[in-house]
Every structure is written in C-alpha cells, then in structure tokens.
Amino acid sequence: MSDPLSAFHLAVSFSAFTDIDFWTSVGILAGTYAIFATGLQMNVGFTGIFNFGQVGFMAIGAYSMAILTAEHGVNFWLSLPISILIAIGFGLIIGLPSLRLRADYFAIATIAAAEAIRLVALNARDLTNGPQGIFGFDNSWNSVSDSIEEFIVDLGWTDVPSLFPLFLVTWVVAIVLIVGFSRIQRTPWGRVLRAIREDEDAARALGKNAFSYKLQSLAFAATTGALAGFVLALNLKFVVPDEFQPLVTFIGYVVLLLGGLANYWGVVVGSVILWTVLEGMRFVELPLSETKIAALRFMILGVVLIGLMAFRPQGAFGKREEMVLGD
C-alpha cells in the first residue's frame, strides 16, 4: 500500500523571488495599498471612526479620471485633481448624515456607500461601460513612462521592467503622502483628531467641533483612495466593477494591522508583508486546483494575523497606548 504522503508534492520555484519583474509587480501592489491606507489609517488610527467604505473612494477616483479622459477627452493630468475633488464631494455627501451615528452604525454606512457605488458602476452601462469597463484612459500616462524609462536606460541599465516606472512613480506619492500625513499629525489640527478619538466628549468639551474634525479626516482619507485608485487603474490598464469589490477595504484593515495603528510608516511595512506573502504564494507548487490555492493564500494570511493579535496585538510599529478606539 502506498504511502498518501508520497502523491503529496511541494515545490518552492525560488529562482522567481530574484526576477525584477515579479518584485516590481509586487513594489506596485504595495505601494498602491500603501497609498489607499494611509487614509485609512488617519480615520482608524487617529480619528477614531471605522471607515469601512474606503473602496468606494479609490472607484470614484479611477472611474472619474477614465471617463473624464477615455469618454469625454478631458486632459489625463487635468483630469486628476477633479477626481479627487469628485471622491472628496462624495465623502462629504456620506460623512454629512452619517458621521452623527454610533461607531459601528457608521462603519455599516460607508460600506453600503461603497457596494452602492460599485452596483452604479456594473449597471450604469451609458456611464461606466457596465462590466465590460473603460480603457484607453492611459495615453497621456504612457508618454510619460516612456520617457522615465528612457532616463533610466541613459542611466546605464539597459534591461527596464516596463512598469517599473509606475513602481517609482507609486511609491514617490506613496512617501510624499506618508511624510505629509506624518507631519500634519505633529500639527494642533492633528492633535484634536487624537483627542476625538481617545474621548470626543472631552474635545467637545474644549470647544472643539469634533463632527467637523471627524469630516475634514474623511476628505484626507477620500484623497487617498482615490490616489490608489489612480495607480490601481494604471496598472491594469482598465476599470472594472469587479475591481473594486469590499474585500479591498478589508485588504487594508490587514495592512493597518500588519503595519500598527496611529504609525502611517507602519502602512509601508504592513502592505510589503502582506503582498509579499501573498504574491510569494503563488510560486508554491501545490497538488490543488488553482481555486484552491488561492483559497490556502488568506488562509495563510489569516494564520499570520491570529499570531499576530496572539502575540503582538499592536502590529509591528504600533504601541499599545495607541490601541483607543472610539465608542
């Protein structure tokens, strides 16, 4: 009788860890994610309020820029800070009614605002295409690649992933946003929004309009997402519902608490590890069908996180005086 260990085979392909091609892939999907948590992680970390519709912003902000520039032939750069403006209008229309409601009613409001925003996108086909999706958004985008990859052949290296020049782009706007993020924080403004989030009733108390803090730090996070939903769509080439699907929003949750709440470097850290482990999954040889496999990657993923909420609640970067949250 056969052993049922021996029909079981693992394989580990290692010489894909070492190709330039699958870490700069890998640099993007952190860096993108980097970008969409840091918003996350001034409504989380900071503010105190469980954003859980930060999907619904990076939607906004890639469908915007692809129809303004695919479907209406509006300047791919003019056509960003609308974006932005149209994602941060969009914040201010579910934070207005919504910011009023207990924790927990509020994180139920923006993810229905977001699976909302999602559905418009699938079924509004004279707007968005339906679930065929828009493309040719990225001409604009494609001459400025070329001439990064053509400064850093000039350079001396000859053999340049075509997209790594999004790779450096995503991660110049990931650490710009980082640092700002970083200092407004030390900032009085940045203050408050600690003060809301460890007793609002205090702040109020000082005269501080903690409805007004709680909306300015959705508009920051509503920036961001829809900056990673601009480096998302870019990547892709296209934009499509299915792209935008609730789990992203979570995605990012993990990152926050890969990373630690209240430390927005711990945003790098925790998207490196969670896109790395993932990715890395892909080049284990499993007797499983690919479904499967995929399935085993969260779950991996999953393991991870048990550990660490065992062991270090806090994430890598994170203090457990950190860990106040609102009511």
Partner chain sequence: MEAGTLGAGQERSLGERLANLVNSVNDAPFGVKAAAGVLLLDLVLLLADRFPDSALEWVALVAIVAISIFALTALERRPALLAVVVLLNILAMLLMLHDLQSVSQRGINGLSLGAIYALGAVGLTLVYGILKLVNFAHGEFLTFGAYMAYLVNVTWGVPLIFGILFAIATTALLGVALEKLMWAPMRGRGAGMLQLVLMTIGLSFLLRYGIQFVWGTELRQLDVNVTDTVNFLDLRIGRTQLIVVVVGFVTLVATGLMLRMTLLGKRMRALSDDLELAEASGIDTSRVILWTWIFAAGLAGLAGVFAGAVTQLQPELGFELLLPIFAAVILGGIGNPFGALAAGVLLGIVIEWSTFFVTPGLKLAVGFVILIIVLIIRPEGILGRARTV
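We call the rigid core the largest set of C-alpha positions that still match within 1.5 Å between the two forms. Residue numbers count along the first chain shown, from 1. Note that this is a predicted model, so its numbers are computed, not measured. First, how it differs from the form predicted in complex with the partner chain.
Comparing the forms between these two forms, the C-alpha position of S25 differs by less than 2 angstroms, with the core used for superposition. A movement of the C-alpha atom of L68 falling short of 2 angstroms is seen between these two forms when the two forms are aligned on their rigid core. When two forms of a protein are overlaid on their rigid core, residues whose CA moves 2 Å or more are considered shifted, and L301 is one of them between these two forms.
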The other form holds:
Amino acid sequence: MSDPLSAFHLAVSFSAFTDIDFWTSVGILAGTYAIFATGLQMNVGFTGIFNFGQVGFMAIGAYSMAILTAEHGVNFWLSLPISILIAIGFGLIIGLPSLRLRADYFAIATIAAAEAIRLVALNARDLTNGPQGIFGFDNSWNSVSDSIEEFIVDLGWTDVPSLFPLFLVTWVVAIVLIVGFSRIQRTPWGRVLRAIREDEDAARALGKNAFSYKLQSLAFAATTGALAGFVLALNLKFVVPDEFQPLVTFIGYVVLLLGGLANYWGVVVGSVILWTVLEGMRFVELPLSETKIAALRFMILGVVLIGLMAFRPQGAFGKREEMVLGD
Amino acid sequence: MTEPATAAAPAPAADTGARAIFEADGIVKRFGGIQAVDGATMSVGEASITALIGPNGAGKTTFFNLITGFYRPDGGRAVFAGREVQGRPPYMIARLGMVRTFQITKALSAMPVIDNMMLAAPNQPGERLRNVIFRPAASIRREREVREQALELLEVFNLAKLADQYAGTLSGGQRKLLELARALMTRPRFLLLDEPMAGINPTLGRRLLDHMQRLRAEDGVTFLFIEHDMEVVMNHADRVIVMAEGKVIADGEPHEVRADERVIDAYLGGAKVTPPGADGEGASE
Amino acid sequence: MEAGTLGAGQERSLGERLANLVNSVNDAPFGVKAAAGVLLLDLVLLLADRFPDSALEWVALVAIVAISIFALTALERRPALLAVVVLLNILAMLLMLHDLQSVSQRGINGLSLGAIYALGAVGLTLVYGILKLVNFAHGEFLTFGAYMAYLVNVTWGVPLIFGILFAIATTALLGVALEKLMWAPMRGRGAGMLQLVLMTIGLSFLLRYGIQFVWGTELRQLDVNVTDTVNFLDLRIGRTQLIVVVVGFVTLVATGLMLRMTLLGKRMRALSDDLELAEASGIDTSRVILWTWIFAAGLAGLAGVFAGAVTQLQPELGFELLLPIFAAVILGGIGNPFGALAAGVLLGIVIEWSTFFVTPGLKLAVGFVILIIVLIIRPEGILGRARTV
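With the form predicted on its own done, generate the form predicted in complex with the partner chain in the same format.
First the chain shown before, then all remaining chains and molecules of the complex.
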C-alpha cells in the first residue's frame, strides 16, 4: 500500500507519457492546489483582500491533523474538523489585527505570519519533530483507501494506481467546495463580500460591517487551506516544514490568475493547466540535470506570472468587467 | 472633553418649530496642526430639508465624515434620534437610519445596478452566514421583496432599464442617481447627501428634488445636503446652515441667511462663490 | 416609519464584538499602548529567561520597568526616542539577567546582521516610497550581488574587493535594466499596486531560479577567512564579520550623508514624499528614478555580498533576508531612508539578542512577530509620519 511516490519529489522514471500512476499523482497535485486556491479566490476575487499567507493555514491544518492523530491518538476523522477549527482560529488571530491595515501592509503581515508558523514548525521539536516531520497519522485513511481500491477492482478495473482513491477523494472535495462556494457567493452574504471588494466605504455607509465580513472571508480561506493541507499530508504520508514555503502561496496565486479572478471554477482550470504543463515538461527530453530542470520550471512560473500581470490583469480566463487587479 | 460652543454658534433649532432629529454640539477634528472642524454646532429639525453650504475648505464634507463615523471626532457630541453617534462605526450609524452618500460617487462598478440596490436593503437575514445555511427560505423570500422595491425605486430615477448592466458602465449622472436610490433602499430616517445635484442634468435634478419633497411629506424623511448651487438651496431648502473655517456661522431660513453679513463676508473672504462640484476639501479618503 | 431603528441592538455577532474590542485598543493613547507593551515585553523576557533571584535584582527590575514606563509616557510624541527607550529597556533587562560579555558578543553579531538589513532596506524603502512598488524581488538583488562577487572572487580568482565592486555595478545595472524593461512601461499603463506586487513575485521566481539554473543549489563559499578572529575586550569577533560591520557602517553613514547633503539625495527624498509635487516643481523625475534604482540595487548587491561572506551562498540567500528587510522598511516608516537605516540596525540587534530566549532557528520568527506588532500599534512606523493607513 505504501507507495513511495510523492507528488512533490517525483523520483520515478517514466517510460511513457501515458503512465497512469504518474498522471494520478499530477491529478492529486492539481486537486490540492484547486482546493488551496478556492479560498484565495474568495479572498482576492470576491472580497478584495490580499491574503499572502494561505500556506500558513495549510501548515496549521496538516500539522494539527498529524499531531492530534499520531502523537495524541485522536481519531483521524475527528482530527479533521478539529484541525479546521484550529486553522480558522489562526485565521482570526492573524486577521483581527491585520485586516484593518492597508492592502500592502496586509500582504506583508500575512506572509510574515505564515513564515513565522513555518519557522515554529521547524524549531518546536517537541511539538512537530522539527525537520524530520511527523509520520504515521494515516492508518485510518489507508484502510478507507484500500476499500475504495477494492471497490474499483470489483467494478472491473484491475490495475488501479494505489493513489487513485486519494485522487478521487481530492477531486470530490474540490468539486464540493467549488459548488458550495459558488452557491454561497450568490447569496446576499456573498453580495456583501463583492460590495466590500468594490468599495469598502460604500458598504460601510450602507450598514455593512465590512471588517466582520473580511474576517469571515479569511476564515473560509483558512478552511480550504487546512483541507489542502490534509490532502498534501495524505499524499506525502508525512508532514515536514519544508512543504510550507511561501512559494506554495505564490503558486496558488499563479493558479488563481491563470484561471481568472472572480470565478470559482477558474481555479480548476488554472490548476489543471499549470500542473499539466509543469509536470508534462518532464517528458521533454532536455540535456540538463535534475536541478536545472527544476529551476527551469520555476523560471517558467515566474514568466507566466509576469506576463499575466503585464497583459491580462484579470487573469487568463477572467472577465474584465468583473474583477481586475490593475487600478 | 466637550469644547464649549463658540460665540459664533447660532441658537439651536427651536425656531424651526419641528423637533430636532439630529444635533451636533461642538464637533472638533484636527489633522496635524489644522483645525478642520472647529466646534461645529447645529441641529436639524425632523422632516426638514436642510442645506449645508459654505465656501471651499469650510469643513462640510469632513463634518459629514465625522458624524457618520468615517472619521473619529477629537471632541464634541452628535446625537441622532436620542442616541449618541459620535465615535460609533459607520455601519452602526447607518443601521440607526442615518445614511449618507459621497461627494465622489461610490457606485460598485463591477456589480449590476440591481445588485447595488438590493445590497442596501436592511433586514436581509441572508447576509448572515448562519441564516444562509440554516434558513435559506427566509433569505429568498426577503430577496423577492427587496427586488421589487429596488425596481420601483429604479423606475423613479429612470434607471429601471439599466437594472442588469454593470454599474461601471453608467454615466456620471446616472451613477449619482444610483447612489441616491441605493441610499433610499436602506429606508433611512435621515439622509445626508454630499452634493447630490453635481453632475446630473437639470431635468433629473428636478425629479430628484420632487422625490425628496415627497419622501419628506409621506414618510417624514429628513434631509441634510451639501450644495453649491444657490438657486437649488434658496428654492428647495426650508433651512440653511452655513459653515466657514470649521464653524457654523449662520443658521436660518434661506432668505435670512442670504441677507446675513457674516455669510457674505465668508464667501467673499473665501475669494469666490464656488461653482458646484468643485469642492476640494476632505477628498483624502 | 419604524425603519430607522433597524437591528441596532440585536445584531451584535461575535465578530462585531471582537471588532469593537480591537477598535477600543486602537484608540488608546499611544503612550499608554507603548507602556503596556513594554510591561508585557519585560514580563515575556522574564518568563522566557528567569525571575530575579536576589533582592538586588528585584530592585533593579522595578527600577528598569519604572524608568521605562516613565520615559515612554513622557516621550509619547517622539516615536524615535521611544524606540531607543525600548531598546535600552531590553538592554537593561538583558544585562540584569546575563553578563555584559555575552550581551555585547551577541550585540556585535546583531550589528553585522543589522548592517545587512539596513543596506537592503534603504533601497527597498526608496523604491517603495517613490514608485509605490512593493518589490518582492529585492531579495533576489542581494542574491544576484552575492553570486556576482562569487563569479569574480572564486571563479576568476580575483581579490574580493573587486568582486564587491563588480557585484555593486552589475546589480545596479540589473536594477536599471528592469526599470527600463518592466517598471517604466507598467507605470505608463497605470498598473495597480497589487498587479505590480504579483509581477515582482514573478520576477523574484525568475531571478532566483535563474541563479539556481546557473549555479545549482549547493552551498558556496566566498574566498574569505571565516575562522580568523580578532580579540577585543574579551569579545571574539570574526575578521570577516568585523569587516562587514566596519564597511557596512561606513557605507550606511555615507548613504545617510548622501541623502541629506547632495542634490540627488534631496530629490530622492522629495520624490518619496510626493512624486506629483516633485514633478510639478520641475524635477526630472525619470532621471531621479533611474538613480534610485542604481542606488537601491547597488546597495542591495553589497548587502548580498556581505550576507554571503558571513554565511554561505545559495539561491534562497536573498529571499530569506527579504522579510526582515521589509520589517525594517515598515519599522522605519515606508519611504523614509533614515528610518530604514536605523530600523535595520535595531532589528538586527534585537533579533540576535532574542537568541537568549529562543533557539537560533526561531530568531527570524521573532523578527516577524515584531513586524506584526508594529503593524498593529503603529502602522506608520517608528520614524514615519502619521498618515491614513
């Protein structure tokens, strides 16, 4: 069951472009980032708050789950909602002082908060086991994964990739989240968020407590961050501080902008395109070392971000009249 | 902490005959070393249409910002319908029924006109998350009512056929009307309008004034509006308050104010009688 | 019409109550907030370290706290002096709890770290203030400078001093090239601030991983003597570290003088204060902007070489320094180069002193916590002027 294939450090040799194991793990990665960026979409695309600390919520979610399950013997399924609540708690702690700041200060404050979380994870060895990270929190998940696998085998597909159940669950979570967020966005509650994005003062003058709504929006982002953290942890089978670099948040922004702002389905489009292209590059035979290819991938990411912001500030598939970053 | 009203402060509004719905007493605001509002004292009678005039830099918009919670006053009291409002956050003041518009329109550009209107409606249970999840029907019911009211109001302001357009596509004058209509959606008791006539054509302006008269007559809504067009002020306000250099220098019926020496001095001292829409003060938001 | 009294009383959710609480904290007089903050700080220091164990120490503690609070409330309107009081308060607390030697030893380490922060921060704050550009790629300027020095110093085997000069020149050139290629055209199009922020993040990727593409991820060392130490009054100071501190501070003072005395420096500050006003008063702004980039990137290049010299080179070198540098910028008040210089040095010292209480791995987290606290109690920075934030 324990396949060492990890999405972030793929060290498997791919004989064919059609390798199903490989694309399953790419699919999990794309789904993780779709979940991750759904909350960013609510923040950036619908509330106009620039949360640069999303990876911090992912770290809190993953670590809380792992610590509760592996160190304190809490039931895995119970640890999930508790971890989400802890992530939301952190969202409130970070948001309460910083959400009333100017947008640029808020961006810097959130990235600093996320980095502080990572550094604590790296150094508080008693709690997090430091750079070695935490293992052994996924037994309950593994048995569920096995039953899903058996079920699929019973349906007649015999060589199911071992990560396929996680792939399914990830995308079910992503789709449920996106449908749910899209629906909630169409309610009067969601309308207030959009009003705040457009003009906070106008919303306040009409009797809306803008601060409270921004805090709620951040709490939603914390929730999706934590969920993405669970998927990441189950995928890697361990939780280490190094997975929670600020880079992850920035990739989330690339996903968001590729898919377009102010549309929840955009994060699916963005995530699938980004990861298909980035991972598909592995099949391009380049006379370069591993490190150079890895560097090249991120350089491309940088160019994409620069190009999008220079020429399409609403995102590649965004509607210009609904949400534009440039003004 | 309250600074005493200065000698220039006029007598309170007893002479209007009506009960005062709003009273400000010695409101002070300093920006750095500058006294932007310097002990402004006034009272506004219930169901009156009161104009607030004064030369550029008199502190009119700053005064609006202070009494609606957008700035925190450094001193003074503001009482609306028996409640102190100074220092309360804007949304709370708005929920009390004291609603303002802005000099530079704040149409929510990337939202349709109808959403701009429906946003403003009070008592929408669906604006709270737990109702959205647990009582969706109540929210939907209220949405239906609100949409009807919104369309009616849009009809009044000739905006009904633009209901589904993004507000950003509207002309400047239309945005001004939308902002006013949106403020009315909150069912206010006291409406503070910052240069409502600036930038809209005379026909629509007349319509707007008629509508103000009707709301006052039918629903008892009180209006306080900043205006530079003296013709509008003299013909449509039943009371005029004049500010200069952060203080209220005159207060009375239009014909009294027009004859007041201090008012003439203030305008001449302020170099010119300003044209509408050119007020540069307090635009720092 | 009862419409007016809508939900004023009944609608007070938890979020609203929390918001009101934060409001009332925000509205407290600044001196009171600062005094409360110092009390809290001293308490944290005691909890993290130890409580006084003799009567003398208790007397000293009470004296320190009393004098600090008195000074803070007296200096309410002088935030710069207030910062000095806080620093002296920490110093006094540390001296009470530890010996002079170890406090000054870490203080010296702090000075070299602080010099690097200050050199990075002064350019970042000018670019931030003048161009309203929150440059997340500024850290990569440091990395770039360090690798340029490596190229000259190690690859070509030329003495480091030429490496430093080469690093300053090439990084300045990079700054100018980016201004011409990216920032000037984007300004012309009236790009929004967050649009530009995301572009700088993209640029940061491109530069950092470009460097990784060329030089790989392995740790590299400049050709400097890292083991030699100088003994001075019982303190052991690394020779390289000493050079960094001396050259760093000479550069900082020169920078300060240049900003204060020269016409160019005055113009930079004028632009940072109010770009449009400066433009209207006939200053050739595009020329000043170009010089600002030369200046900002050049100093960042120097800071990068220093950072590389006291530690090691790797592609994340500058990015890891970026957040503390941002902290110095905000502490010093955005757009205020003198503030950035002072705050950079202060931050370096405080961060090194924090290792009395936390593991060295967490010292940066202490910097971030300081940043967040400053953002809460004084977003305009220690030396910044109050503006709407």
